[in-house]
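Taking the form predicted on its own, here's one chain by itself in structure tokens.
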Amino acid sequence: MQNISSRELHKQIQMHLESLRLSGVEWLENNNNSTLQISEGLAHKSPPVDGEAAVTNLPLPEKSSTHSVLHSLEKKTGLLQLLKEEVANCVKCPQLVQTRKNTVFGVGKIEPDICFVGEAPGSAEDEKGLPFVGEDGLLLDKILKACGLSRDEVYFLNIISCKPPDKRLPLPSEVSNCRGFLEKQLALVKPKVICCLGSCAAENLLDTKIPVNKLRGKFYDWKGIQVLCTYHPLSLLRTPEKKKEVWEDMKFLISHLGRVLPKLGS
């Protein structure tokens, strides 16, 4: 993946300390015992201390409490854009690049409570480009308001990026081609847990052969994140009775965030 350039990332820090501005944040700490006020975008020191003369529009410093806004937001945006068109330029599945639409790519919020993990795009998916747009993804949109939750809230993605063709599973082949794709967008979002739905996310991303029926219930550790497992909202359109079993899990998943569900009826 080619580097952002030091261009690119002195706008994007630019944008951030704007961001900042605008939201009432008008100091940053420095580690030379003096602060950086944040003016129209730009990073201006404190006022002279013992002595020391004023210094206006200084570049932000190396080692400082603002290397946080070299790792903000911003930064990861742009990084997940430079990760999102190298997947839309991957052919390491012929099969899945011969009758692919579009490559889908993760989408939601950056570090987010929640990241919802499928299997792979289907068809409604293949042909916008975007996670669980299908009719699962709409009781999956059920789901979330009923926890209280909403798409913007939280961050989708697959296994894989590519529709399999014939509703088939992802082959192993093409998960393990798809993998680093994975692991390097969970990295930048970095969830506070991981949500699999369905067996065949679960038992990928977890490297394990136990079904999610098993799996249910508990919670795993995915290098360093938390992952709680449950059916995938194409299982409940086919087997309505497993809707209950998946309300438990997310009622589990809710409170162990420290949230709290909606009342009914609100």
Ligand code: URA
Given for the second form:
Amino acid sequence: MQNISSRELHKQIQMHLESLRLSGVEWLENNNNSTLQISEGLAHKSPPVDGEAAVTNLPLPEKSSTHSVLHSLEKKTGLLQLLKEEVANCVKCPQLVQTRKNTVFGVGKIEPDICFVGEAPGSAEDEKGLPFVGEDGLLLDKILKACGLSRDEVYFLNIISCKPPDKRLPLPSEVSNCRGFLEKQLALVKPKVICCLGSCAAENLLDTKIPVNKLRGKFYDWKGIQVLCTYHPLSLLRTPEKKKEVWEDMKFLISHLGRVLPKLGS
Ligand code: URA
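Can you give me the structure for the form predicted in complex with this ligand, which would complement the form predicted on its own we have just seen?
Below, the chain from earlier opens the complete complex, with every other chain and molecule after it.
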């Protein structure tokens, strides 16, 4: 059995409570049938640190806002790690569990300007367990570079976390099984803007049947986060004429974020 300090155990319980709270669970039932509310305070209350009892009558140093920002990013990193482990152990979609090599969780910066949402992992992603690392990922890297962005400044994730077999689209049941993971991840990552890549991402995130070509050029709201839709890089590989429209969408997004495009050739 693994040895774990009470402080570490407390931290893990806190992270689990916070993860439950973020996924919408408000109450837990006790053994004696009473209920316990998972309030933000409860999930956040820190245990006394080792040796704190001995110094409780000393004034505590003031915590700077930089400290609390770091603290909250650290906490989110821990919660995302727990969620990633939950995804890796998920067996809700029997066919995908049979055919997947790896689950593919999101990667990138927490609280970025942009989070790109794709459809589902392809073969390269399934192999490496990372999103957008195939041919369409390379094209996405070029688009990012043209926008003055690097991979570690943004976040990438997919509507579903496992590769569907035979290059088929995710089934509605698979999308719905993965929805909780997607929503919890977006709530933790908290991007300024979500950029949906392609119809699968746009239609499923926004719960619409309007095709992506009609959704482009306008911001939508998803739980308080702005959403812009554009074509998937894979469709640019098939239909290069769409590159012009994607570039229009990216320029619109970059200027909306108050960022400046790099000079040509830089
Ligand atoms: N296509 C997607 O939609 N997502 C990936 O991660 C890779 C390819």
